[in-house]
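Just the one chain here, laid out as structure tokens, in the form predicted on its own.
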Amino acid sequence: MTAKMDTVSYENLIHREKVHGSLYTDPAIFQAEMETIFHNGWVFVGHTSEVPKAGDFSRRQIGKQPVLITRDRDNNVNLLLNRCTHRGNLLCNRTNGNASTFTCPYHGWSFGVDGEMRGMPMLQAMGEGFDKAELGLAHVPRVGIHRGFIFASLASEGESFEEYLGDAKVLLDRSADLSPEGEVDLSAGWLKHRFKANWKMLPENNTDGYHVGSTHSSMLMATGSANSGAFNDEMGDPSVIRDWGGGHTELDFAPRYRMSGRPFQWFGGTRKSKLPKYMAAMEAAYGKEETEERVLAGPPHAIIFPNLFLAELNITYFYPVSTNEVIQYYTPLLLKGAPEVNKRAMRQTEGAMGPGSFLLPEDASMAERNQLGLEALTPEWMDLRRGLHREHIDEENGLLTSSVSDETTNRAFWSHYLTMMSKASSRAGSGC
């Protein structure tokens, strides 16, 4: 049985220790997240640098909502409604490209890569006063773009984006500052995967440090990193996890690296003396401590709520389907300024997040596994009591922190999960 939307007790489906499994397979719950967290908040939509060239494009996904990025003659960037605005006609089924116009297939309407009408066949018969300006692309209400990631919100109105994004803006931050330019470069093509799992999945797995040393087990023998003891708080890894609040969330493994005392050690332990280049540009812009400091720390492993993975030298993102699929984009993080680097990072994407990889293949089964069991309703609720009573705030940053397989994680997202839909549903039970 399903519920409306403003029906739904969130309050009794999520509790600090435990979230009721009709979250992950309810039609009507997640109908109700298209709406309040995907088309009424912020979600992460792309990178300026997919679109550097003046008429570029780049085709995309807002929850159910397509929209194009674009690149203007003025050097701006956009982000139209992908949706003609004569019949409703889907405009352009590129999946990215250059072009000066797009041209509706169905009756010839043409529009400006900044979304204004350029003409239509046969104009004479709209009729006197007809004013071309009135039917141009709709624009999305709002973007926010830091670092150059794209991020937007359907919503006219609501949490500005520097609320939305708060102090974990220094986690993209963290992956810029790996350049010796201060910019990625995520244009080298985004591969998909489509999961049959609830699209809740991806971001509780991409900071839980507590599947590795099962899940994963194998690339933890192929490194070695099972006898080093990684991924174990017993075995003495200081690696943590963090709420950034807003739900974005983080697993830190730069107390580990530190612990190592060798740079590189996200890098597959490569040898600075391997990356000449890399380390002059980076010590001639930001010297030779900083510089010591950025490769020994690494880039983050990180979700920006809700669709954003910011996983070390790759970036992933997805859009929901159903309640029971999702679909999964990843590329490389390529550095800009940073041929020795990204040559290498190329290759070990394909190692991570391939389709014959050690990782994103390991979690795309285990997540549809997770919705086959769901979908039996019995037993009824998900544990999520891991490390709640070891939590604390860490006193150099203020944020709740915790053991690196503890569940702080997962808790994080539930509850910000919880206040975005609860207040929805209040709204939609008054009728504002």
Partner chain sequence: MVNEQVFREVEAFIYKEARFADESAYDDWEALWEDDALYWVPTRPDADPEVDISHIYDNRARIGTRIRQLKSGFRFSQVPPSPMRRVVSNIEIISVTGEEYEVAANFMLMELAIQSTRDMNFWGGSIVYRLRRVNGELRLFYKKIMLVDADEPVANLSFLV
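Structure of the form predicted in complex with the partner chain (previous: the form predicted on its own):
Just the single chain follows, nothing else.
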């Protein structure tokens, strides 16, 4: 092989206190990310509650690749590549539903929801000794499920699911532990929002406490919370940001909630008396003290690298499309056994999330303006030094922690990104 493989030196583009603008605009980097992070790494795909009954299916993507989440008659959750094994037709073009089989409209091959081939018209032409088992749908090689949250990797080998999730699995636990049945329900459907911006702006922004006071000032004004001091560490907001390792990051509001001493600050400050059935079910399941603690601390606000955002009572994920386009999805985090909460959670999600909400349109506009600004090649770097001098290991949990307006979470994202990308790039380089 004579052609020199084009390898990017990520070490030169990513420093602790700054990252290079080309990371958001270079098509070669985007291709490498798709391969390394979205196809070979672990990504969030969906939740088992989206396919509650046998035959239920839901269409998804892993990176660029179309997949189906299905539940078969044996109650197994399968992740199948949505591609007919004959000549590649998109097998299922519905967003979700229930089916006993998937039949490809092109030549009529049919498959069970477990992926096995069921039949084809005029089978004789396949020759003697043909075994239908050969032509079942491809399964996604590795699937990991925690508290119903489904993650997958298209690589058959690599870091295990447990290693990938690491300590951050307690963040998923914190979401599910708000249900008296210990289970969340993501069955309300997904809002889909197009950002003309690089995908990395989403995980970077979603645990960025610094932007809220400016980007979302109109929301704070409209709802009368503009001067609350929230998100402003100089005005005493004790919320913190954390690096959970593995690119997982958190913006933890619990310290603010605790300071208020009042439960449900994450739920519009609702009084306990307004949610009597929920409180009773929680206390029956977990006891009074534990329930008090959970409704005080609330759900997590955290990123599970790369594409899952536990946004308090909302769940968000995204698919990158190109260097300057990404689609973000939103659904309410409904809690099994908590209809009182769920009814209002729907309305809370509509207020906060989605293209017509009071929050996310500003995030989309800012991401798009970032992308446009980056067309200017000077200065080359984006500055990420906020809080470098004061971030510290929290002795309680051993995690790198800092104030709400610092950029510890951005640095955590980039340091993991660098680890993944430079490992893959040195493998590619040595192959030449």
